[in-house]
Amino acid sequence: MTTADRRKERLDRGIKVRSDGIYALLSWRELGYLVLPRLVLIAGLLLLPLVVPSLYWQRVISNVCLYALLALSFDFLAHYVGLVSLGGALFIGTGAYIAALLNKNLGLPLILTIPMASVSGAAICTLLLLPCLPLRGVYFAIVSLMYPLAMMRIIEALNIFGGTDGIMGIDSFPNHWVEQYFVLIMVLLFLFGLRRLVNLDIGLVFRGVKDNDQAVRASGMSITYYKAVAVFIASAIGCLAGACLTHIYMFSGISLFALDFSILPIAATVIGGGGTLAGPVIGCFILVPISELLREFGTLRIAFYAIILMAFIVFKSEGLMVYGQRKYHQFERWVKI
């Protein structure tokens, strides 16, 4: 068979003509064409404390995880709420306090206080944002960041919570094992989780707020409930992250409020692109081990995260995932005419 008998087809176009929604699936190889990026990503993120070598790179890949849980939550409210959040620190902190709280002086274990911590958080801090909720962009974004640094000044000047030296002695996870796949599962079953919700009918509903909140207002549904929504579901995830933190490091104190869990996640979002929740998950599987690299620089490291921030907003704008969803959806593939 010659080239004049055959042209190239996109391999995505066959599934496209029938549906862009709903996929009638004619053959293995368009569901393989599907479900080959989940694939992919689901196992590969099992597979990854396997094939790390040591133990220190186990314990860094625990850091991505949590990190990634806070990207997802800043993703989620930025770009599908319209809710630009810098209280990253905010929800690790204060899951991890409750979570500490609850073992050290109740006696808890942690199957109930990583649950009990991630709840309660998101209550704490629904209601603590809740004022808040009627601003938008920057404003929102700078009352969000003041959280944090207003938490760190009141516990060490009325010396809480175990003041500046904070809460030691709580428990930890049974063995690295445990810990590694337990935030691994969380990670997935978020990203998966979210993706889920933001297309089903109350995630068109968060769209119309960030979009054109005026229109959800004249439909009768108050603005201000669906963002506490989003705020609880956002910031459970992000306080999850704290109490598995804590029961990692076996410490709560001030230093989580630190601005790192604010401001990381938004760089891991700028590099593996917004919007499209897997991005960040992969930005920050490229950033933490980096900055894990760059450790013995220094503070000189931020030079480097600068540069590096800079070269994806000049080059890749978009970020990687949405660059590699255009390129695979491109390949092509001789077929008949």
Given for the second form:
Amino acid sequence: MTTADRRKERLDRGIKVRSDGIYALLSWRELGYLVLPRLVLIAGLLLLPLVVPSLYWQRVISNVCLYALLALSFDFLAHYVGLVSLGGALFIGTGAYIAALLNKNLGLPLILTIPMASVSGAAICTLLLLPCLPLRGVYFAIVSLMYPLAMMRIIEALNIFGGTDGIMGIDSFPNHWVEQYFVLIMVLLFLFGLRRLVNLDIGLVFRGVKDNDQAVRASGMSITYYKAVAVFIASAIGCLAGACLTHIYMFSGISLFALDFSILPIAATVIGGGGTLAGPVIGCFILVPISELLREFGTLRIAFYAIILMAFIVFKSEGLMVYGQRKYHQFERWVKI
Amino acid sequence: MSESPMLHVEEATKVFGGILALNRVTFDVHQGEILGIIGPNGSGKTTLINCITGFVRMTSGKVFFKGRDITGKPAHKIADLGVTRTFQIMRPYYTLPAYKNLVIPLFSPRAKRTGGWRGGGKLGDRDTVGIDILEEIGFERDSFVPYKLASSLPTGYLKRLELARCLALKPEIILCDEVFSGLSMSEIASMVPLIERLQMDGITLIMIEHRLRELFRVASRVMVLNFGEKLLEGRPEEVMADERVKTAYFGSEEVEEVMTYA
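Could you please show the structure of the form predicted in complex with its partner chain, as a counterpart to the form predicted alone just displayed?
Every component of the complex follows; first up is the chain already shown.
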């Protein structure tokens, strides 16, 4: 039969409807239905460093987490505030350089440099992006893409912060367990933190700015202010990732403004499903290891990478997480028209 | 009407490129009054509201709210003073349920100041205040309507939601841009008492309207715009009787129909 005489009907599962309210707490089955997916994710992430075989792949886990933080910040800005930001590399670079300078020049330990780099880096990124906040959609994307490129050239041309050589000899994490568990816990913290935030009242204002900024203005709120707050939150996450990166590799250089940091989080969001926050994290856990596996193919891996992305965009454009949520919450059946 | 007017607009002029959208429009609105603004399409009614509320910058002219100059202030500052507006093309937050739509205005600085417990009423919960406002404006509380996504609501409810968004700010004056348009006769019939109640609550209203019959029932004064100029201003029956209005605006049959109704 073709779609001409039948169509797919989707219905919420009874358990989904029942567990929407507070009554879910009254039965183990419904409690399990709510908690299980989250528990699997949390436990899976926390067990990952224990089951991964080699040191090389443990380093990959840290890498994945840094990209996951960036993807979270991209997804939050793009799908909850309406700012499509290609400034991931700006966040990474700013956070990395601040952490490196604090550590190298002032001799601060990394327990101080990471939070300081996140907050001050976020302040700097927000100030830099402030003039572009009235822009929307693709226009904001273009301008935010310019920033990391400009920063790279400025550092190169003025020969500041170590110029093209970068800053070396930065303190590393005490050991690889601390490193991995720190970044993993940060990913979980910001994943669930952002999911909570977008459903708070201030989160609704962010979503209002995305949905309909004129109505927010008519309600007596400055949209530029709320966009700036959102950019601060997102860039703090990005700068945190940058600061961790510089301590993991014990190096900070202009390569940290590379466009990979802007592009890969977007690809991960496409694969994982935009607007779900958990999706982009899952997307990173798929994309970054694939890119490592394909490393031996040399430059050909870009081609494989492109094929995977294209396949996702053509066949599953909604993203894995949206697809998974639908299968989990709804059942489908064919009905005759 | 001896005290200083609520809103005083002086020689409002707006030029879009070479088009004179508003040409030196001057008028007053007093406390507790309902001023109707009518005029043919493209006569500058919506532009006038946009200019007053700061969504569009006036070319020249002044706006005073309670004797205070608000010309050229940003839109959110003007709304913060209590000068609120609805949009002709409804602008709800489509991805949110109806009552969550009101959480956003309730989060604004003005609602936090005026609404008690930072906009959340006695319980400090903006959701319940939102549902209360929706009930006041005609959403049935115990039905599922307030909980539905704004994207699935019919026009009548969306128009009410526009008004509700203004009410959440505890406004002094609401500028309504065609709240009756696109509604069925029965929906309009249920909206009219709502407007009357807003007036009884002491809210001043400016209403742009094409539904003359309903407008003339509620409005205390009517101003007629034509090609961006103020044609005349007066009580509804005076405006109806004026020859210039008839030729500029109405089909003669409609005037007769309205007159017999009045």
